[in-house]
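Take a look at this one chain, the form predicted alone, written out in structure tokens.
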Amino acid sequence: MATYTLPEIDWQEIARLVLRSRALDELEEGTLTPQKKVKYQFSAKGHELAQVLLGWHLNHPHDGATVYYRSRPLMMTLGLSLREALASSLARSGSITEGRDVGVMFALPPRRGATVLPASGDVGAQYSPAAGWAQAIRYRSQTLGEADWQGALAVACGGEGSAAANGFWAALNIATTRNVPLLFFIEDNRFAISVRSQRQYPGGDLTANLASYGNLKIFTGDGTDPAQAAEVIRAAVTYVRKAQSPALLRLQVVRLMGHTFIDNQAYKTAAEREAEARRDPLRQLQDFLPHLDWPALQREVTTELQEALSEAEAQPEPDPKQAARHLFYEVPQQVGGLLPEIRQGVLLPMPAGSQEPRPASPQRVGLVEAVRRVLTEEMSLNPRILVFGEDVGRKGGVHGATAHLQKRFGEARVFDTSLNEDGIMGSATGMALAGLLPVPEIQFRKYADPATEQINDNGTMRWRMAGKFAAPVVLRMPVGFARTTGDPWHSVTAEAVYAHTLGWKLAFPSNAEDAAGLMRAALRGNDPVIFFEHRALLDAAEARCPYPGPDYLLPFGRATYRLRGAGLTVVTWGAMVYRCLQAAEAWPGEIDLLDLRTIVPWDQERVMDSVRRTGKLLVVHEDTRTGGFAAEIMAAVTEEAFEYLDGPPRRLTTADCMIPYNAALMDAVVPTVDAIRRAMGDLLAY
């Protein structure tokens, strides 16, 4: 492995960076926040020295860092300018998020070393993406043999309170079971807002509790003492770089101000506040570096800050007309996915593909076999694709979708994870930001609930970062009832939840041909995609089709007619397609049956065209009634085609109830063929 030399510390520059951070906090606390120019202020006073020293050592071009709302000193060390910092606080153009996110929610393409991944407002959500970046370091350096990634590391920064969150433990298990180069950088100021560390974990000392954790090197130190902080940070970074294994560094720091500008810290005793003031890292740094001309440095920083404030206040307000842009891909992102390296000429673009199916033989394949074939073909073309999740490796997935992939492509590309949905999804985001194409599997739709934070953060990333960052991921999930039974835990579809989850495309194919085309489109796209695979259709005879060939692409947002008729438009998707087909047999030539195929985006144009011809609408879906996606379709039809309606739009859905285990009970709540037939008849007769 190539060695990577850590930089020698320039203490004068360290002092300058600490002074900049302190002066910026004091300007916001004393002037800009009282003037209501800064709406949210999170002071880093007391944390500066530790963060600046960490940032000083993150100089590898492929280091990655995840940060939180108190990480501005680290950001400034890695290249964030004072102007950008102030523009972010003031919510102006030219800021990191163009005024879209809170002023301390940062990200940064590499400038002085590390890439800073987009920050999350969810405490603890920063850890799993860092584990994914660390996994990408290992994959790109060892499997792909990219020498320039050797010696890189990922670091996840957080306060001691965040180490009690689900995301921390998810990432800890991911990092230690995969043994990847991730440094957990814990800034322990003893208070999570007002809650003391003893309430976060037993004894209030995280490192004592983790002393025997496997594959985890522990470091501790005083983050306010310049000599000790410098030594222990250097040691921790050196260990992770050389061993390419995880470590945790807990630095004891002080939070000299409240959690935010409105927090008066009344929960601290006077003695505690006095003791914290004595440990002020800036005072200790001044004592440690008596030879520096501190007054001159302070004057330089004051001048820089006033100039930066003038520049930031001169920046225009963001254009309200642009507020909704960048939810999906419209301009190339700077970081994340394959596109940045394709544009740089590092990667060749994928083949254009064909929108016409070209089956080589009439042999029909099942939906799950179509998914497996596309994964195999695309992995053969694109070495950046990784497939992972619970039981996807040697077992080949509990539904068989990844059977034999590990044997063909190796454990580095197809691997099992811990039972850890937050870690699966969060690490997928980190891998995508590092230039890979992750295809994680969540074993059943209901099991995705623990990953909700990570799914939401991924989907909104492009918007939050004004198009500069994106993490294209293809997230596969089996959904729905099985062919002979249901149950409350494995039979959930709940597609309306993901229709309302911003930034994700959602595929819901009903047959093998559509599954193949949509999966390939997802894998060659530039947006995150949730891919539903209905359990009742995985190998069902009605969902079998000739395989459409190795280049077939089905664009998202294109519904298809399964029947043509003049009397009633029926819109459906997934397993309900076949129940609607069977019910429509009673009404030959009457039913215009549309299979949406994708929920986000959905083919509003084709639905409207059909309703304008038939004058009537029935939407059938397996999700529950209240807030289901049928309501969105009906609302759109009412707004856009009301004058064409000859009857009230209606929906037939699962009752507002979980799916029962007993088959007769399931039939009582899920739309059956008989129920659909009756609904069709009622509307045709209206």
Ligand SMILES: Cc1ncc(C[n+]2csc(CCOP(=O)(O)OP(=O)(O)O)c2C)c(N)n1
The other form holds:
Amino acid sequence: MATYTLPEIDWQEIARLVLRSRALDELEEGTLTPQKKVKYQFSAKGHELAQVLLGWHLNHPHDGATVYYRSRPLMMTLGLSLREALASSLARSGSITEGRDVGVMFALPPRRGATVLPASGDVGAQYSPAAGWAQAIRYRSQTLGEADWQGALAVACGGEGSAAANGFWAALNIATTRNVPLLFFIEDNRFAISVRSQRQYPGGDLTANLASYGNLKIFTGDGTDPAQAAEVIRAAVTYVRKAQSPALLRLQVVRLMGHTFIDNQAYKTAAEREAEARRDPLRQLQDFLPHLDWPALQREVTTELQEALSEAEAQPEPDPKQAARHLFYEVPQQVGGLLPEIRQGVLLPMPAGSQEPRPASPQRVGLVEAVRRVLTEEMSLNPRILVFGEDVGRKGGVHGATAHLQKRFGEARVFDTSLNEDGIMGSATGMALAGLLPVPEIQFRKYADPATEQINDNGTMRWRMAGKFAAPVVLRMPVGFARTTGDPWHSVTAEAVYAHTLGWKLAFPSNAEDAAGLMRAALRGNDPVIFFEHRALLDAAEARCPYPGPDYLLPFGRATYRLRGAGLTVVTWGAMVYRCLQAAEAWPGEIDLLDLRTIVPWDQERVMDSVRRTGKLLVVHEDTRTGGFAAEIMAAVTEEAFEYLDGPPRRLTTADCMIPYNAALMDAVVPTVDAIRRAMGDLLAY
Ligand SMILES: Cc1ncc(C[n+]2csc(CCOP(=O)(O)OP(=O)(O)O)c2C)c(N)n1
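Right, the form predicted alone is done; let's see the coordinates for the form predicted together with the ligand.
Zooming out: every chain and molecule, the one shown earlier first.
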């Protein structure tokens, strides 16, 4: 642990930090919230001491912490100023999220030690990103040999209620199976809003239930008792640093106020509330430090707070014109992905690549082979890329996309995970925040369902943090029906769902050349990308192309013409490209066939150009009809090119049902060549 020394506890400073948090809560509860200047108030009263002591120990420059809405004392210990805290509560500029998120939803670049990863409003979602950060510590210190990462740890904070959520169990599984340095820091105040801990897990004591969990060291203590809290927090942090293995610390604390300001705690008895008040950690700290000049300290804090309030109130309101900015990369983020270290000169910039395919040989490769080659080439160039998921290691993936990668790059970079999509995606986010480039695989599109929360939170992160944080990840998943059959589970495409998921780019290549170019663009980009690999095309003859070379990069948002014609614009993507090509053989020279290639962003300009020439539009897709992406394209064409239309925009899609197993049933609902031909004929004749 070359870079790390265990800090001495400066109790006067601990007292100041506890008092600051207390005074801030009381200012909000007593004045700012009743005045409606603060809209949501989450009091940390009763949790402060435990959090301040934790923050005190997170002094390694590569520690990472995930927090929740009650974590402000921890944030202030890690360097959040009172002015920033107040500006955040008041939704002013100069706040952490520039008024975009609730005032206690924080993140912090490293100031006094730990980086704080962007908080999620989804209870339980904070855990697996911390497991990803912990894995990055392992990878950067051991595999990349970066000495300054040695001895770092990740910590994830949450209430006892959060430990009932899926996200907690996903992360517990990921952290313990990968055995990474993660401390679960559970602040147990016995209530999740009004629900008592006995309803969260049997007996209400998390640690009793976890006593025999493998690779998990358990610590417990009273988080309101200064001596005990300090000792157990120090022991837990030291254990995780030294063992580089997970631990869970359950601290019993009290929530002295309601869940939020408007919660009157009518569900607690008077005796319970009195008992909680007697355990107030501030009172216990005053008894523990009788020689401290508490009145003087209180005066200092009051003055500081008044000054901070004036400064925060003097901050302008955020500019409404900027409200929708930062969904995608436009300004370099301070934390996450490769870019911050490229800007610091630690990493070389990613090569620009060539937009011209330059095949070295006319030999054609399949789509999945193209993806594998790009991964191999980019992993050779960039040691920050990690590939993981179910069966991707020794087996090489159930579709073969990662075959031989583990042998070539080693188990630290290419590895199997537990069957845990929530944890796969969440840990990918944490790894990306710690400066890696994760390329997780989800085995089939449908099985990304359990990862939805983490996919959403990753996608919105850049916007939520006003451009300061981002976690670029390339998330690969096979989609669509197979060559000879379909079924409701393995054949889902549902790209419209991800088109509606904020902050993700979405690639849907129809052939090997496009797949290679888009995968390289994704890996050299600075935004999260969902990369669809169509099952019927993985090794299909029609999707095979000469490999376009190790530099080829196809920027997102460029549709391509597969056919040129003057009578009808057909827009499609994925496997439907080939059905449309076949159908169009009936109308030589008539069909302007556009393969969209990426759904987010989609090439509006080229679609409009084409419609302006042909006056007619047919959109064909494999996804279901209602709310499908065809509806978006038709709406845009109606808005932008209405006066050029010589007929109603039409769509041909899968019916609103799942993909059936029986081939005849499948043909009855998925657009077939015949159905496409009929639709083309109808529109041409219109
Ligand atoms: C996934 C999800 N479900 C429900 C909520 C609503 N909610 C917010 S806080 C909370 C209680 C959490 O309690 P606990 O984890 O014990 O933390 P505490 O507030 O007691 O510190 C609930 C149900 C949410 N934000 N996210």
